[in-house]
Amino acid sequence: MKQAPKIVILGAGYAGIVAAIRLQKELQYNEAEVTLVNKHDYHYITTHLHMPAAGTDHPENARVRVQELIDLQKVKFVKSTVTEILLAEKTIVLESGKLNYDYLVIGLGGEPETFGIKGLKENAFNIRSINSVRLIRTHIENQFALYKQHPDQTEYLTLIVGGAGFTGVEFAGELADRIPVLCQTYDVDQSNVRIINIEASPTVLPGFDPELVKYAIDVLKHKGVEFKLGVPVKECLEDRIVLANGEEIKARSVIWTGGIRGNHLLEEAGFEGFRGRVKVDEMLQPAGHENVFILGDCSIFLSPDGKPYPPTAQIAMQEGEVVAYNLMAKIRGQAMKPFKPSIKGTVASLGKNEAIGFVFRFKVTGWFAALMKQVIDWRYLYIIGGVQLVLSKTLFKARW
């Protein structure tokens, strides 16, 4: 009897999970043997991190158990760390032993990219998983407890966002509504508390709509948002920032948004990249490797025009329904099919019933931004765990 192909997916973020959830669906008994690798057993919310580092939300709702997502009867889950790729013996090593592998699916999603920033990698914050922004909401508490022990010593409220992209962007807003919650609780006068972001363009949210732009800074500025456009941080201390033009600020809160690269197990098993990232075809997969596909942060997808796409939760989604579908035109015989990325909208949150994008090519603004945000996150919901999530999500935000 033939043996059913191993599929290997590394990674259950939005790309891995929609793969293996669409492969379970899909594949017929004993046609293929799928495994997701995945270091949590949780699915996390990217998209959603902000909220909970500011300590707006309750982390708990921006995860999922992987095992409320797969049959476990049709998809097996190994919770473990990868620590090496061996393309020649199609073998994946972790850290509780091997996979081997017939077709590898890579979307073990990006790194802070920290551009050679001298200790950034040592002081700053990074909000890039569910442990991470518990650590940052309860550094951020700590601070204010520690200023009422060190009232002259006003860097413990100093809170610095490095980046002024779409998280840099959204951290700074909901950070900005839970300040006033926090001088309550901890009796700090709020006009000593000072909230900036710090961004290497002369604008916020590089690249996106000059209009729309303004709307944001006008409303973070409102809640009390410093801004400092068109100059790079040089060197992050563990008390303070140094910029490029000599400027130094006393903080002992940085948390870095400034940007990602790929995964470095990319280039360590010998892919060709650009600060992590792979270059793919159509069809999703790097040059010489007909059994391999990579998604997400850790792939470079170009558009007709030659530029990037961004590597955004949308198209990660898109990515991972694509390959879902390649991987079985393989394993049948069958013709596969290019990718094609369908940009539906794009919306930024700016804080509590505040927002900005576009929904279907139509600039959208305030708490109608804010709906078609919160409308976005519950498509996404739906798609990876149907109804039952979305109302199981909601209704926990509403309790918490």
Given for the second form:
Protein chains: 2
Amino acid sequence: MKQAPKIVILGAGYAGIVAAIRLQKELQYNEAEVTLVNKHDYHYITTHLHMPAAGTDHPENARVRVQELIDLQKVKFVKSTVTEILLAEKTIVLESGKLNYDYLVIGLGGEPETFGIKGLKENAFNIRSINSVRLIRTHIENQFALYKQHPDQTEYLTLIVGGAGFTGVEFAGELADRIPVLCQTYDVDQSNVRIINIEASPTVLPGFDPELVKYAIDVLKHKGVEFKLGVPVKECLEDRIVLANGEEIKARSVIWTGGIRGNHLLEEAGFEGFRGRVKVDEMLQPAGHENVFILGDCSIFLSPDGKPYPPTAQIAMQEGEVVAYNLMAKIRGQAMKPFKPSIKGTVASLGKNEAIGFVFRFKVTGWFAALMKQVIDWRYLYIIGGVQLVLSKTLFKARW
Amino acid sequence: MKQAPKIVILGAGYAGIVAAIRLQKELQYNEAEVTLVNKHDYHYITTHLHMPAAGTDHPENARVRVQELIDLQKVKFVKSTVTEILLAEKTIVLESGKLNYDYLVIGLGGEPETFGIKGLKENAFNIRSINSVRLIRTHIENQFALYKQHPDQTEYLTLIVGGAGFTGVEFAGELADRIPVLCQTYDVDQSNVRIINIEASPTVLPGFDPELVKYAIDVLKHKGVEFKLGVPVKECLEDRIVLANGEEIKARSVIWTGGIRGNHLLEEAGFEGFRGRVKVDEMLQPAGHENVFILGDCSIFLSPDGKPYPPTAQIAMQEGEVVAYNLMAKIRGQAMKPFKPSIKGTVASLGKNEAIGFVFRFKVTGWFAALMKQVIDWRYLYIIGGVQLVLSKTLFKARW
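What would the structure be for the form predicted in complex with a further copy of the same chain, rather than the form predicted on its own?
Below: every chain and molecule of the assembly, starting with the one above.
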């Protein structure tokens, strides 16, 4: 009996989980042996993380146990951290052992890009995982409680959001919604709290439609968010941030959303990376590696006009679908299909009942945009887990 | 027209608030001008603070706004901090100004007694106010979140309760109840969490009935609390505690409940203090000060056999009642009455549905003792605020 080819999927993020779910659905018995490797025994919904980070929704609503999504009879799951990718040996080194593969799918996601800014790695928080956002929430609440012991030290109540891309803007909006509750719980005068969004580009959401950008700024300013645009951060210390223009802002909470780079393991494996991300062809494969697919935030896929698509959940999911298709094609000796991203919409939330974006090329703002954002979230949950998952993750919103 | 005598009450703790409420009820129009001075615009229920400290009840259930208890038409309320008591000038110096009095009631409460243990003041937390217990809750939650970033450093999950008196034992019980929830929320293996209760005396609840002490130890051990009895603490550092026997325990959370002393302002005013507490006669007056009453934790009242009564809420409330009576007697030229404490019961909670104590000389344990504890709490709320306050503070228990 011929042995079934081994497919190893690294990472259960948007791309990896969708690829695994699709393979589990389509593969015939014994057609391939699929192994999914992930650091945690849960998949998390990165686009939702700004909410538990601010404390406006429970982190349980931003994650799904892998076993709820994967049929462990069909897909093997290994909870471990990848430490090395040995391409020549077709071997993955894990903290808990080794794995061999015939086909490799790398969906290991990104890492915070600090652009070499001093102190950022040590002193700033990142919205990048369940663990990291739980820490942001507890840290901020602790600052409010500490402030009551040091009422002259406003750095406890100054919250810096570094970067005004999607995550930065969404987090700032959510945080602004959360502040009144924190002020009430901790007896803090709200006028002492500052949320400052700092961005090196001259605008928030660089590259986005100017009319929507203006709308977003107006909404966030109205909620109390201050902006410092066109000012790069020079250094981040424990109790203050130093800007390139020399200005210093005392603050004990800096949440850095200034960008991501690809997972370091790819460059270490010998791939050429652009900020850690590896260029893939239209089959989502890196040049010269016929049995490897790279997708999601650690890959770069170029649009026809030569620009890289942004590292979004939407693209990652679609890549997961295509990679699953192409893996089956390879196994069955059929033709692979090229990846053709289809951007259905892009909506950024600005806190409760406010959002901006595009849905099928239509500009949307306000409550309708917020509803569209909700629909996008529901759609994703439906794709990976059906109606049951939609209900279990959205019926109960809870501050925590 | 004769000017009404000025009564100034310092502190809206158990003793002060009860005295103010009683005076407001009994005094005739213009018989006296009563002023209540307190640091916060709320009274807090010290015996309930171990719950919000652990996170098992919301801090709002441990405090009542002064304006809900005091008729501001009858009693003047000044929210300020006392900085000096000038007995010779019959003047109180506040952060916000000065007050003159004809009669002074001092109910300024206690301060944590550190027994000169190095680092305790800087690195340990105290269960002594709404502000201090909110900080304990946020600090501990933050440790759980930090642990996920440093899974090899167990000091994030080691919680030290210093002192096994009433507060220490009640807090340890409550904390033990809270741990499973924290472990679930932060994905922490409960076997990595330690609660260690350290006490210099050879037993918990020194002086209490041995049978009940054994019951308490058994209940708490069963909940996972470890005990180190008969071992004084030598030093408290940011990341560990050093015991007198040389043992070091790595821990980033030390909650010190090892005792209280009287407010420092009394000794500074010239009173002779025993650990800051001033001895009062049976009318609750210090020797040689006919127009001053001292009550609650900053006073010492001796029992007939010469032992001081413990600094409890029960005694403080009864003192508040008697002082109100005696003030009216003085104003009306009538005879004062001596203070005769009546100990109705003493119950220590050990977390959910567990407690031990005495009620009218009967030993109680288990759920019945827990119910008695609840009744005692209800009774107090009823005395100061009626049925409405009982309902508003007890109907809704909430982790926070």
